[in-house]
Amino acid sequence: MRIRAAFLPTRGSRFGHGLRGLWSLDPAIHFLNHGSYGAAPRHVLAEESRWRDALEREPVRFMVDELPAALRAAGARLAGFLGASPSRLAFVDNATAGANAVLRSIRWRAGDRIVIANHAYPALKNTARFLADRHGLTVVEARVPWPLPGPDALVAAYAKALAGGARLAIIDHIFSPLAVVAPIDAIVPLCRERGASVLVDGAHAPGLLPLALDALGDTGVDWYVGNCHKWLCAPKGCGFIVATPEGQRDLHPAVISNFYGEGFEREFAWTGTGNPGARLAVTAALEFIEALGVERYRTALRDQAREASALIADAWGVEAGAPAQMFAGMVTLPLPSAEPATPESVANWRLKLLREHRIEVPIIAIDGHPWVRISAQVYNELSDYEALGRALA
């Protein structure tokens, strides 16, 4: 399939509003939250709009005879952008669904211990804990102090929760409340040390970080798992599992179909009939921000969200909640309001934003207390953030 250049930009093309054109994003919004779910460009959903379109034209052929290769292709080029091996990676629809096949797939013990911090993502928490109601697990946090001194607090914790061992430690390798890196290089030794096997959630990651997941592999990180639809701007439904040769030994799709026992590869290719043109469009997600340099598109997102946390954080009169360094693309914030954060609170906030002020963007609880995480993309300028600190001030 050919690739129309429309909506693709132009190399060297200036960063900021001149680009929203690409996207499909509301114009009056200053959107503030690219973390959250991405947002992908026309021209990555006209590719998986000809994909879809391929699909329905002759539903048999493409299912049994075109999709398989198809796959094949779109999974090696998603590969050798990470780093990885073509046979150490798997579709899964998110990072989540990556994740509950890991952690469905160990045939625990009871006594097992599973260690993941306290600011882990939320969904990879309630896994946890679904798996220790059933099978007498034990989940130990590591206990990550907010606001963060640096990276030397992250690791500590990692260290006191591994005191007593584990089957397994998780580890985000952007944390998605706190928006903070984690040094997973001094980490994931720790937990090689006390016998654990290491999950590395890494949501975030591709797009914002370099990644070389073989050699993260040959570290003693045994499954990685990402997304494609925040940062490489994929449609909503792409993400990937990379797991080392051992990790792949009785590893299994967390919705088992036809093809359970018939290895890695084939298990996670075919877990029933769906919509295969988020996976398949990964490719334009990846022409798009090659198009934009990649090298390029990480540092402006780095140096643009630096930037506008500390024109907010002067207009508010806060700190950011980690040092500058730590933060890539994305900056926690604490807001400048004495309420204790509630469900009911945090929701409101937002929406007073977005009404009021034509702002989106998270308010997230932390430790009862209100943060605001602001994401940098390139169709953004700082009059976006401007807008946000006045809105508060």
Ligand SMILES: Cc1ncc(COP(=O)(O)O)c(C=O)c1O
Given for the second form:
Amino acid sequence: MRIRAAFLPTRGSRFGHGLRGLWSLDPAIHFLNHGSYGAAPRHVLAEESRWRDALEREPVRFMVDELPAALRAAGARLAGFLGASPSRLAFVDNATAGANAVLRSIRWRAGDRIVIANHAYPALKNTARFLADRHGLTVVEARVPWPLPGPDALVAAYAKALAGGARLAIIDHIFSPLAVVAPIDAIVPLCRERGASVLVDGAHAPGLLPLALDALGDTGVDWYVGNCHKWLCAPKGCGFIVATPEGQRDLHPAVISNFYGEGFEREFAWTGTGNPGARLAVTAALEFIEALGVERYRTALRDQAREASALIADAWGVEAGAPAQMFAGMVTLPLPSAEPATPESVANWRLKLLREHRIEVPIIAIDGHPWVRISAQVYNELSDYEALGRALA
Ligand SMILES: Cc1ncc(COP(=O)(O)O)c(C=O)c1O
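Beyond the form predicted alone, can we have the form predicted together with the ligand?
Let us now look at the entire complex, which starts with that chain.
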């Protein structure tokens, strides 16, 4: 489908508030939470609705005759961006659906162990818990300390959890609450030594980290799941799973549909009637990021997050939860408050910042203390983070 260029950034365009108009974000808000749900630019949303229009013009022809090839083309484009062979990639709605496919496809035996970090995303911890209840599994937590002195402490937490062996290890490539990048190169060999298959939860990685997913598969990562709606700015409903040929053998979507048993590509390409526009519009999202400059985008987010973190830390007299080199695009800092954090108190902090200061930012309770996770994005400027610094100084 032909993409109009009205809302594409011009190459080399200056990052900052001048780019805000490329998104439909409320200009009255300092939007410091790109990390939770992303935000799709107008260019990408226009492409998504063009696909929906094409579908609704002749739904049968679209679904039966056009969709399979269109999905293959979009999948190949995304695979190329991720350094994966097209035959290894399938679309899923989101990282949760991808992780559920993996966890629920494994033929568990009572007593099997799943290693997962204490700070892993709740959806994955819950899926492990659900399977443990059903199949008599043991969930072993890799207890990652927070604040985190450095990458070695993360490796040590996994080494300890893996000591008794495991059937499956789950590693967050970027931890959601902590915002730190895990040294997966050091953790994966430990998992393999202990006989564990490996699932990497890369929900935040595409767009923030350079990825070479075929090569990662060769190092022992059986499955890698990720989201495109966060840092690739695709519409919501666009995630992926990359599986090695061996990892595909007994892998099925979390939702079993018409093509069960007909192979990885066919099974994942159809999990019931839905709106495939989000997946098909990933090409527009990649085009958008490429217009910004992929490396330039990644570096700008990393640098903005670090500069923003430094100025907030200075305003509040605090230190980020981990060394600066462990962050990419997001940073987690302690709030300047001695108040203990509860689910209610962090929800109130967020609402107070939004209502009184027009700042959207997540406040997170970690081990009973309130932390804030700031997200960088090219539509922001340091003044947005200064506003947060002032609001709570
Ligand atoms: C580390 C991690 N894993 C999984 C998810 C789940 O993503 P989704 O809700 O898109 O499935 C998130 C969402 O923020 C995440 O941060």
